[in-house]
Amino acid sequence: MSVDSIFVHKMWNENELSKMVKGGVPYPMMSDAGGKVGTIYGIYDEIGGVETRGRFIIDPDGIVQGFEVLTPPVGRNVNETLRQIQAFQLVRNSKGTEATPSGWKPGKITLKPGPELVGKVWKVWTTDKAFD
């Protein structure tokens, strides 16, 4: 979503994104003309009429689980966004019985939250199975 029109999104997808992502982005892009949504999330610059680049991971219940806001010269990391979405989905599907350590990737060791984990997280980080 951005303050750009749907026509700008279409042109950007057809002339730029489709060259980076086969077939273009697999989801609809939305226009926030006037910055109403950006204002709610605190990223709309009213004077400039633009929104700061950011991403918000919102769960099926409408709760923001994660966000990142960057100034325009710094790009976002799509792979990190996907990793975080997968981690949030895993935790949600486990109903809180699993947690993901820093740098977790799908298929790697998860944490089992509880008193017995306190002070022992470092052990997961030092196993060969935790990261590749």
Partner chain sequence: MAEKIKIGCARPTGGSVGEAIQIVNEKSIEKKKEEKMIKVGQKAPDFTAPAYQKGDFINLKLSDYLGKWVVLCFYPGDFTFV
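Definition used throughout: the rigid core is the maximal C-alpha set that superposes within 1.5 Å between two forms. Remember, predicted model here, so these are calculated numbers, not experimental data. Numbering follows the first chain given and starts at 1. Compared with the form predicted in complex with its partner chain:
- Superposition of the core reveals a Cα shift of 2 Å or more for Glu46 between these two forms.
- Core-superposed comparison between these two forms: the C-alpha position of Lys112 differs by less than 2 Å.
- In the core-superposed comparison between these two forms, Pro26 has its Cα shifted by at least 2 Å.
After the form predicted alone, can we look at the form predicted in complex with its partner chain?
Chain alone follows, minus partners and molecules.
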């Protein structure tokens, strides 16, 4: 979503994005003239008249599970977004019985929060696990 019109979205997709991604962008490219939606999401820059790099992960119940906002010159890390979605999906599928500690990615250990884990995290999780 940006403040550009849907007509400009079409041109961008046809003239540039389709050269990067075969068949062009498959998902909806939304238009937010005036930044009305960006404003309620807290990411619209009124002075510049543009949206900043806001990214929101919304679960199947419509609940915001996470967000990240960057100023325009720095691009996002798509892998990190995918990792977060995988983590939120794991937690949801476990119905909250599992949690993903720092540095978790698919295949790494999860934690099972409960009274028996209190003071014992050091036994199952070491700081090197925070890194790739």
